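The chain below stands alone and is given in structure tokens; this is the form predicted on its own.
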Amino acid sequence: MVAIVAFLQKSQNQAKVPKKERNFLFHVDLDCFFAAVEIREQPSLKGLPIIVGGDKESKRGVVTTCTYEARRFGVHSGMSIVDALKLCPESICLPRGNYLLYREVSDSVMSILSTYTDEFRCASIDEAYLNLTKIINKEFNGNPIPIAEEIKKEIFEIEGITCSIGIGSNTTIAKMATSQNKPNGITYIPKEHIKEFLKPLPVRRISGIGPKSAERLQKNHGVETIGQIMKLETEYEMIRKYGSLGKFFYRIISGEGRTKLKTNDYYGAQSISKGRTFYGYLEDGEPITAEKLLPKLIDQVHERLTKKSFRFKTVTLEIKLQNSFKNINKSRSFLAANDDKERINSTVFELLEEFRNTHKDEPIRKVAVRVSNFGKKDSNQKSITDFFSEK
């Protein structure tokens, strides 16, 4: 169940008719990413304390990530496997993570996120920032929650993992908000509620304040919470007491901060894809098949293609086999770029037929539809769909 932090409820009325457009920066963090992918591949691991990284037999290595079932015992990333097993002896350790698979899933998620806005930045393999200010003010009347829920739903449907989303007026507040409601949560902090949100939090929660800085603040100033810093109301007072950190603190507390994102050009510019793992799932009591699933995926790909005003030259059908987990990609390219959905549809089903002819009845675990080799559509150029829609 997705929980939405209460700060939204206090500000919904103000957000509906803003006197000035708000900034909406999103921080998307994939929950327990490596462990979540492993559980997706091995559902029997669900609900167990899983540690990725470190060998239980040799007691060597460190925790790369772990599930919340392990975190309840105090296990966390960066901890030695020896210390982790002291806290949670029943942990299941996966010493050799499938990093190629993690990268594949990450690239898929980042591709999904990059279709929502050109102002997108991948921060790491499992987190990203998006500036969705324009679309939220224009199409959602200043309410960021519907698009956050749409993002979460799309990631889960396509990759089978959850994420947490923080929303704020700048990247710092957005990132801090994400941690407030994990896992699988949405936290929105309007600018007028930033101080209320920050006041009870430990100073260590501020991005950029490490353990040593937090220790010095406690030792030299007796400061443990952001609320204690907020007692100094002006930037001058903060700089006078905390030096260069004072200016940093003031910007965060006053709601100022980064809103411009240095984008990753290599995401979103190369391809648009939609996929789904479906083996073993039922729909209306009947097993889901690739043939039943593909039309919906094609619709989703074409919708994104149209939204980005791209025209494709290459269509790819990606298939993952159930028994061997082997990936099979079949592609077809065209001389001229176009945006015709029927071309995608016919090509995908031709490629599926080719697969069926060579692999007979081998069960499929996952399918994905991808279009690539893009050309940007000329604003004055009509699409094939436009010609047929004209009267």
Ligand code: TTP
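Numbering follows the first chain given and starts at 1. Worth saying up front: this structure is predicted, and the values here are computed from it rather than measured. Rigid core (definition): largest C-alpha set, two forms, superposition within 1.5 Å. First, how it differs from the form predicted in complex with the named molecule.
Once both forms are fitted on their core, a CA shift of 2 Å or more is seen for Asp299 between these two forms. Once the cores line up, the CA of Leu352 ends up 2 angstroms or more apart between these two forms. When two forms of a protein are overlaid on their rigid core, residues whose CA moves 2 Å or more are considered shifted, and Val63 is not one of them between these two forms.
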Given for the second form:
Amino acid sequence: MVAIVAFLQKSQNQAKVPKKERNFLFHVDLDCFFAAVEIREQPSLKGLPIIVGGDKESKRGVVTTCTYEARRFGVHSGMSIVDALKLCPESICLPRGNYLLYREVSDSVMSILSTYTDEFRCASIDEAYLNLTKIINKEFNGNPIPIAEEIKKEIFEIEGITCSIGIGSNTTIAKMATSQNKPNGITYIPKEHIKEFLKPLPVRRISGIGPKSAERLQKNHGVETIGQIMKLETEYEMIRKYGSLGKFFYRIISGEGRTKLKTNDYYGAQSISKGRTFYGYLEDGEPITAEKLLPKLIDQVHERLTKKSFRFKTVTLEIKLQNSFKNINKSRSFLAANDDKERINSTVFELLEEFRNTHKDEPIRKVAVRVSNFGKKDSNQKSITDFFSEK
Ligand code: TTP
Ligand code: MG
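Output the form predicted in complex with the named molecule next; the form predicted on its own has already been displayed.
So here's everything in the complex, that chain up top.
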């Protein structure tokens, strides 16, 4: 069940702000990302306090992230394992992060997100901004919730992990909104509710105010919440009291901020991939095989490729072996960038045959299809379809 924060109720009254002024900036952040991937790989860990990044025996290491079950005890990122285990001794520590897998899941999520809009920016391994202003005003009658739900559903269906989404009239408010309702939440702050939203929040929730600045504000001015800063009304008063920070605060409180994102020709992840772990599933009573699964994965990769008008030069077949968990990647590159599904299909099956020749009956745990090395279509080069459709 996805929680949607209360501001939505109030947002029904949208008449006060003329429609053309409404911007919809989304901030999407994956929930306890590294831990969520580990749980997806090992579902028996679900519901437990999991820490990624340390060793319980030697008590060495630092918490890179932990599940919300561990956070309830006060465990957080950056904390030493010694301190974390004092707070939550029953935590399960996963000693080393599987960075290649995290990167693969991140690439796939970015690839999903980038299909929603050209105005997309990948901000870190597990967060991105999207400007969905046009589509929400045009096709969703100014209601951003259905598209936020669709994004969450798609990420969950494809990668099996949850995210939280913040929506605001600029990127700063969108990011602050995301943390309001984590994990698995959607928070929409309409422009006319910015002040009401900010008022009770601690100043450190403002992106750019680190623990040191927050401590200084507390010590020098007794300021803990944004509401205390809002008591001053003009920019002049805020600058006089808080110096250069005053200008920054005034902008945020007045709802000023980034409302547009640079259009991405090629999104940050630079690849589109779709994979599936077998987990011993059956289909029509028969065990799933790579041969049966690959055409579906190729369809999905090609669908995303055409949606974005991308053209690839490299096709990769990724195979994880059941017994050793070893990853085998086989790629083939082409001189010209193209978007031909049959090219992906024939290449993937050639690569699978190569794999079968060298690995005989070795059981497979996972297969994935990836297209990458994107390039623009050569304007002089016609696709076969263009050629035949020419009169
Ligand atoms: P975050 O998005 O900050 O944290 P999170 O996704 O684990 O939890 P949530 O968003 O639900 O609050 O960081 C994303 C990943 O980056 C995180 O899973 C692990 C990694 N990371 C580190 O390796 N070291 C760190 O200090 C932090 C903060 C994150
Ligand atoms: Mg996160």
